[in-house]
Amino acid sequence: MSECLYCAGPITNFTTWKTLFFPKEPLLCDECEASFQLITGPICPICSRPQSSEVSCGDCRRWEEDLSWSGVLRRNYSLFTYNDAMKEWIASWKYRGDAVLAQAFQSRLQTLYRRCCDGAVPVPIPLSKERLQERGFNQSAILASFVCPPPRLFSKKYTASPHEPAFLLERTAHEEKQSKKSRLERMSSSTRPFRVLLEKNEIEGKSFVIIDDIYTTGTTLRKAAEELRRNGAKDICSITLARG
């Protein structure tokens, strides 16, 4: 019997044919596992927002009707809804320093990447120096490190360590936390907070998947995608742990 990574309660392991041939230690107890709501059923075909039909949601229609943003981000894939349990989990993980909690969703992120974005270069959303110092770690970099090691496609390797994904983007502006902004403020912001750290010829013709923790309005992801697109990226999608 092991302990739940989140609540520290006991995990009872039941042997099945699957666990017999593919043994893997569970990281969450049944109660915690059930509290996180996987996205199923009809979703927006662009951002993965759960809804009653498979049509583009209002936010995505607004993005796609704007010629300067249309097609910048091909598709976002999210695993979970941003329900109360996920909000509390992300607060514990991101704002209270419990970085190890992300391991609970490593396997699901790997599966999502292989199914939807296989072969694309993982690009974590970078933090500003101030935010990184405040938090102590980059939550997007942790998630990106789970999906797969970045292929050696570039003349330089922008990594903090051999075990971290390539930092191909740099944050050039320290902004107010997105969680403190309204939906309208996020979507109407004209700042360009990212820049590419590579030469344009190293971006051209390649596919990228931007990794972040939460998709709310898609502003941050699209601004990162815009910078890659301006430098010749062929295709850009994104993966987020939760869809707000």
Given for the second form:
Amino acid sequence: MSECLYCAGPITNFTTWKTLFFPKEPLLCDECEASFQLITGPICPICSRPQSSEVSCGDCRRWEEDLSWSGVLRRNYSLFTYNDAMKEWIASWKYRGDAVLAQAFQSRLQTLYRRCCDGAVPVPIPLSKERLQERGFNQSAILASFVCPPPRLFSKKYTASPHEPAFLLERTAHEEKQSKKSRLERMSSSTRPFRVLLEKNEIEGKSFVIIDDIYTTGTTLRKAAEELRRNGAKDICSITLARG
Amino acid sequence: MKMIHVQLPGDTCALCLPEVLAPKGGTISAGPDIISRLPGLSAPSPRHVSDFSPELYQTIQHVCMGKELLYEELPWDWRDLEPFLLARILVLRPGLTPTKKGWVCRRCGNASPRHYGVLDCARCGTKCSYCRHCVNMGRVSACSALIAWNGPPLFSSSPQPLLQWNGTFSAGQKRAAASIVEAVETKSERLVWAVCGAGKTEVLFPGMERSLQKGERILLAAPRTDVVLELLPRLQKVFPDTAIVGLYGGSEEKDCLAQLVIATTHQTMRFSEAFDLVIIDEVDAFPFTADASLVNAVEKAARSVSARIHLTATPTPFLQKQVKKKLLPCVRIPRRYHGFPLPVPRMEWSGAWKRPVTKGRLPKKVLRWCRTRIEETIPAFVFVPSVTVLEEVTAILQKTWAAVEGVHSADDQRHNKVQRFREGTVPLLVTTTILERGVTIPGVEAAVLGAESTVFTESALVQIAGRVGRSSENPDGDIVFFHAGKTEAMTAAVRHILMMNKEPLPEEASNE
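Given the form predicted on its own, state the structure of the form predicted together with the partner chain.
First the chain shown before, then all remaining chains and molecules of the complex.
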């Protein structure tokens, strides 16, 4: 009997033909698994917000109408909706600091990466030095380390060369936590919070996928994307665990 | 943060300090390394240094005394703490200690390798293990230091009476209270085995007063937040001049240094060698027996020489065995405060109930029982084995009586529903085992549906029967176990109650 990574309750797994031939230990129990809601059905083609139609949402239209932001971030992919269970989970993971919880979503993130932005260099959103000391780990770096698995033996499916996460960006200033700001404050702050750490020629012409934990207004991701774009990146999309 | 061991000139043993505070003139004897890899240090006594502000000394004493806290939990910088560390008034201890199999956590005692995680730690720059068991209280990793107070204690003794209570004791209570005072005086252990509704809390008052007068610190550990919240005002009322604090998940006064601490068992993990009298309420209750590290936490919170009182209505087989072997002195209160015997449960066979319930029907006997209670306006509990059954049964009953409610542990409306049940607007409450303890409702009757389920242990069933007949106006009441086959636990529960009812009262015992 194995234990749920999140609630420590027992996991009951039944033996089926599939589990017999492809044994795979589930990490979460059925109840925890069911409490997180995968994004399915019609979504905004830019930011993956679940909605009733397939046209871009109001927020994305506003971003795209603004000439300085249009096309900076080609597209965002998210796994889960930011429901109460996800909020609670992120609090345990990020704020209370149980870093290994993220493993529960490792294979899903991998699949998403291979399906949507295979071959792009994963770039985690950096934390400021102070925040990194306080938290002890960078949550985006954990997620970024998941998307590129070591190549599997006998697997012909995976052909693109796997990329190590690249720590291309750094924070220029210690900022107030995003989660403590209002929507207006987030969107209007006109500062440039990120700086590129590498030479321009190492970025030029490459594709990147920026990795973060939550997409709320899209400001953070776009600001990071803009910095890469300025240095000549060819294509930038993003993957987040949750879509707020 | 990496740590070093420094040997200062003229000092007897090495000091453990963070790397940033490396003092001039000292020789580094070990490190820099993560604290759990440094060798152990012998128990040091404070040095006589006094170049710090008295105000800071006092606040640090208030926050740190009797506890072991993480650097991240303290509002100060290493620079502020420097003089105290140099004076050895504060000492650093490794949060995790390596063992053969992995680690043991100093705060919660977790030693099981599967409850450890590894992360790329930005603080020490290595792959750092951390304890997942108590991560909710702030992460203790291999590079974390726990900061402990090593200076002089705070409270002084006072011979004045502190207890303001003018109730009276029943004969059984009087005997138990005297035994507790004796345990406080001799710093020994006692099991107080009192039936539900015997007035366990009051029995503690004289012993607690004695301990407070001696200038000792007291910990009252309770299984659940509800119990802490109920006890806090009662004790504040009878000990008006004593500093009392209630600690539970989400409480505000985390750093208050009180002489009497009422805490959930989880919160006791922060303390270390702090208390001279430790009272454990409902020793057999979840999560205390379920979780070995909580036992460890309470053990750690107590001083090495201290009095320990275990309170319970239903001792675990382990405790009962210890009593039988005369390893644990035990005092019993076999009668309720009002002197009437405990209502004895009836057992009723109700057949296979699971399938009818999923199809929306209750067994006839159960339905009839519920109908009579609601029609005669007798408040009634229906205990069920699981949340799924709870939802089904509540839905069935609500079809006929819309005011019926169901509560379980994850219900946000729990306190509100129980309150409405107390007021009488909810005629019948369907519940899981969460309400088996501590809820007193006059004249209530109870039924257990599916009593054969394994969640209804002997102690759970005795506690459920203990909800009935609590007030002296209604000392009797119906308690039924509806079952689909008697279990050992059910017969043991009935035997337990009959035995307590037969037990001679103290006066009768003394007449023999």
